[in-house]
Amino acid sequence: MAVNGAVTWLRRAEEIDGYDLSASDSEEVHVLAVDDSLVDRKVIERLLKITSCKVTAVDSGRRALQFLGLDEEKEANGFDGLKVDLIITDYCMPGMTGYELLKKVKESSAFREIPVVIMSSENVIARIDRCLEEGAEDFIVKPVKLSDVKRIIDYMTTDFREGEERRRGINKRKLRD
């Protein structure tokens, strides 16, 4: 356990401050899997991997918190700054939901851009509107196919891309000035 975690720290300690370290990940899009259900988490975490997804799964929304740095205690974890492309969340966890996530999320200045995409074995109207309205990227009810991963990280990675090409743009345009 001791050496998984080492590891562990080894692999985030490379992304500190925004910037992905390790050529070999720089292309991959990061994706955060937060599920109380490690049956779920499981599942997700095989299907965007499947994709080429790197992903670090959690077991519930404070985890994630902590993971992001926006917890009470953000000056302990040591982990603010840690690149995330996607976080996808279940809806129903105890302690705080996924709809009380995703608002943290979106309430941050330093992560509000990050899609959020709520997964739910329910599908309630009202609960998937207010998701949406809220922010949310997309909503998938439960159990997650790898179709709906692929639709979301067919889109993801076409942004993700799309803001490379722009980000080396600029910087070639700077060059060239």
Given for the second form:
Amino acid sequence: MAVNGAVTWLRRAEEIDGYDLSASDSEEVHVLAVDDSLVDRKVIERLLKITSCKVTAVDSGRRALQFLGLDEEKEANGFDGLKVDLIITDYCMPGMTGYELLKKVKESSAFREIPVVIMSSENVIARIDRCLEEGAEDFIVKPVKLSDVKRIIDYMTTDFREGEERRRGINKRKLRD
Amino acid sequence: MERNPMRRQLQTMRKSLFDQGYLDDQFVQLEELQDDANPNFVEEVVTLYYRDSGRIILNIEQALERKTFDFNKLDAYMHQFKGSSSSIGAKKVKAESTLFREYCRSRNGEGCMRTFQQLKKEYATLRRKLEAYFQLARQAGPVETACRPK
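Given the form predicted alone above, I would also like to look at the protein as it appears in the form predicted together with the partner chain.
What follows is the entire complex, opening with the chain shown before.
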């Protein structure tokens, strides 16, 4: 589905397999979900869609960074319809772990403001602390439930909308009535 | 009281899956994600699970055929498998996965092999039961609501 100005982006994006892109609507929270498990990706995608988010699901930290990298390039040209508002990532992944992805995001001047939530099947205090210390917004113990996702989107939506208004300067439309 | 006899049978089947410990609350979580637009979500996830995890089962099988076991690799495979099983609410399968991982950590090859046999049994049993359940669900038709779905 092409949105105005998005065609070039989508063509380039199609070169990266392993992700799904919903049509962009800048009013909705756009979540980048990262998980190497096919089953978990399907579930998290559904959970996020039910909470009215736009979802891009990728299967690795590398692909997540690629996606963010492209996004930034497009932003430089004034197109920010596909900006990522939240990253939700699995901790244990082959290659780049969720923790490593978190660090890379927080180290980047362009993306450090994006909240990152970690998901893990292992409820280890040391791991949770490490992630929070590195700047993770929250930590979800798997298997993920709808209430987990709702909680995060709920408390983020207020902060995020205020942030969006600041970033955009002039509102195209009132986000709140 | 459910008037439709097929629906009644479906409910009984469903209840026994939980009562007998085949499924846990995560399955209910998935059921709650179904709606008119996505009426077969649970079946889709379960189908995906069996397709995807079948690959891991094969990998573990091959790894267990070697003369010496690579327990780290076995544990890594099982971690993956356990994760997916947990995500669909496969309670017994998940329990066997946990046991298998414990045997990996204690480097107990015999324990791994024994547990893996049991795991495969539970995995196959659950598959049969869920296939029967979903088939009946399809035959029983959509649940009647005040607003009929298109």
